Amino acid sequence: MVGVDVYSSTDLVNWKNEGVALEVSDDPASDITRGCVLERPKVIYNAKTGKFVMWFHLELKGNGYNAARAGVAVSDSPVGPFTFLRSGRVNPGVLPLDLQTEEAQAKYTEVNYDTYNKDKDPQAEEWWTEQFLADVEAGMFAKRDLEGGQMSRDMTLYVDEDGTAYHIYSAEENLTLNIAELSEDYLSHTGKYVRVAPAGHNEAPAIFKKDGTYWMITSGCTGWAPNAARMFSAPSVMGPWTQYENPCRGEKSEITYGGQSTYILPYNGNYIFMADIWRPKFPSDGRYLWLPIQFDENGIPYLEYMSAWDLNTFKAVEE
C-alpha cells in the first residue's frame, strides 16, 4: 500500500530508515497502482551507467497471481526515488537455450498444452502423472507462454564478476526456474536464458559464487508455509545445474527454520543466507532470518540454526 522501503547500515546490525525508494501510484491505470502485489524487490548497481536498477515480482491489482510479471525501475541513488519503467512477462517470442538443441526440439514439438484441462490448476494432484512431468520438462508451459513471454514470480538478481547481470525467477506455473541474462544497462533482457530443474517446483532462488562454483539455494512451493530448502551448483550461471540435498542441518531443518530463502549477501569473503519468515495472517509483521553460510570439508555449503550471532562468528567458523 506504500511501496518499497529502504534501510541503510554500516555494520549490518544498526539500521536507518531511509524512507520509500519506490512509491506505488495513485493512478489506477498504472501497473503499480496502490493495491497491486509487489514482492521481493532486488536492487543492483550498474557500474557502466552509474544507475541503480530494481527488479521485482509484480501482480496487477485485482488480478490475483495471474499476471506473473517482472517490473523494473531505475534510480541515481540506492535510496531512490526510483522511477518505474514498465512491467511484463520475460523474453516473449524467445525459446530458452536448452530447448533450442535438435534433441530438445524433437520432444518440444510433440507436447501440447491443449491436451490438458486449461481450467484446472496445474498444482492439482491429478495432473502430476509421469506423462505430465515429462511434458513439462519437454517445454509444454514454455511453449504455452512463448508468445506473451515467460511467467516471472519469486525472483532474485545476480551480478557476475564480469559485470553481466542475471534475473533468476520462477516460471511455468512455479514448476521451473529460469535464469535470464540482462542487457548491458540491466533494464531489459537479451533473450538468452535457460531453464533449471523443469517440473522441480522451485521458487525463492538465492545465488552466490565461491571458488569458481555457483551455488543456488531455493525453496519448494507450499504456499505461505515453510518447507525444506533445496540446493544446486553449477560451473556456469547458465548451467548445467546439479541438485543437492537440503543444505540445512539440525532441528527444524525440514522447514528451513521457519524461513524461505530470498538472498545471499557476500561479506568479506563470507556469505550470509537471508530468508523471509512469512506471517500471512499479519503480513506487515513478517520477520527475517539471517544465518552464516558454512562449508564442510568438501567445500559444500550448509546451514545451522543460531538464535544469535555476530560477524565474529565467521572468524570462529574459519578457525
The other form holds:
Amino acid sequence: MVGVDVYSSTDLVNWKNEGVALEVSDDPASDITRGCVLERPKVIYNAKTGKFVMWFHLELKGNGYNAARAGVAVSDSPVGPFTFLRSGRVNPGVLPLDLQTEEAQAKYTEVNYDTYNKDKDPQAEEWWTEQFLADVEAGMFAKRDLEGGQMSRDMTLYVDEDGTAYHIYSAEENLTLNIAELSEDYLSHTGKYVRVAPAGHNEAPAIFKKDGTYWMITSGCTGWAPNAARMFSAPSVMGPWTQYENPCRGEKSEITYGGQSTYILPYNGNYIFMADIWRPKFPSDGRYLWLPIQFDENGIPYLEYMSAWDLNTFKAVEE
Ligand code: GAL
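Just the form predicted on its own so far, so send over the form predicted together with ligand GAL.
So here's everything in the complex, that chain up top.
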C-alpha cells in the first residue's frame, strides 16, 4: 500500500503514470498510516484558492470499517504531492436540514437507537423490520451519530456551476446518503446537509447535471460483489431527490455488468459512466468499466453494455 496513485491523459485512451499523489504515512500515529483503508478518493479544483482538494473514505488501521471517516488533503498540483490535513466524521452536532422541519421533528424526537440490541450488526437481516426502517427514516442513526458527526463511507464530490462543492457519502451504517455542502475553500463542511433515500441502502454515489437536472447513480450494498444500480434525479443538489428504475438495460443489468459506480465524467456535452470491477482477492488487479450514458426520448439516462467503444460513439448514440 503506497497511497493514492494518479494517471493523466489528454485523450482518455492513452494514460501516463504520474506516481503517488497522496502517500500513506510511516508514522503509526498518523490517521493515514500504512495499513489504513483509504477508498474512493476524489479530487476537485478550487478556482478561488487555486488548490486541488482531495476527499476520501478513511478507515483507521486495525479497526475494520468502524471509523467511517472522511479524510481531506490539499495540493498545488493535481499530481500532488497532496498534504493530508485531517480526518473525521461529518458535521458533528448539526442536524440535517430535512430533520429540522416541524413534521420531521415530531418523529425524530420519538426514535431511540438504544431500544435496539446494540450488539447486533445494523446490517443483519433480522433488523430489517418495517419498524426498523421507519425508525431509520425518522432519523434514528442521524440522532445516534449527532454528537460525534455522521458516518462517511463511500463518497463522491460534486462542484456545481456556481462553484459550490458538495460531499456526497453513505452515512447511517450505509443506510442513508448525505449530501453536505463544503466551505468556500472546499476544506471543511458548512453544516448544511440533507439526507437522501433514508433507509434506502445506497453506496457508490456518482452525480452529473444535464439541462438543469441533477442525476445520481448509486449501487446497493453487497460488499465487493456487484449488484443492481439505482438512479435518482433532483432539481437542485440539495434535493428533493426522486428515485427511478435501474438505469442499466440488457444482459447482466442486474449486476451493473459486473461493475459498481464510481464517477461520471462530463465529456463535450456527453457523460461517461465509470465503474469499478473489484477483484477483492487481488485488489491491484481490479478493472474498470466505462460506458457512454445514453438518454431516452424523455431525456432519462440509461446504460447499455458495450464490449468496445470510443469517443466517436457519442455521435452514434445521438443519431
Ligand atoms: C463496498 C463499497 C466499497 C468498499 C467495500 C468494502 O460495498 O462500495 O467502496 O467499501 O464495500 O467491503
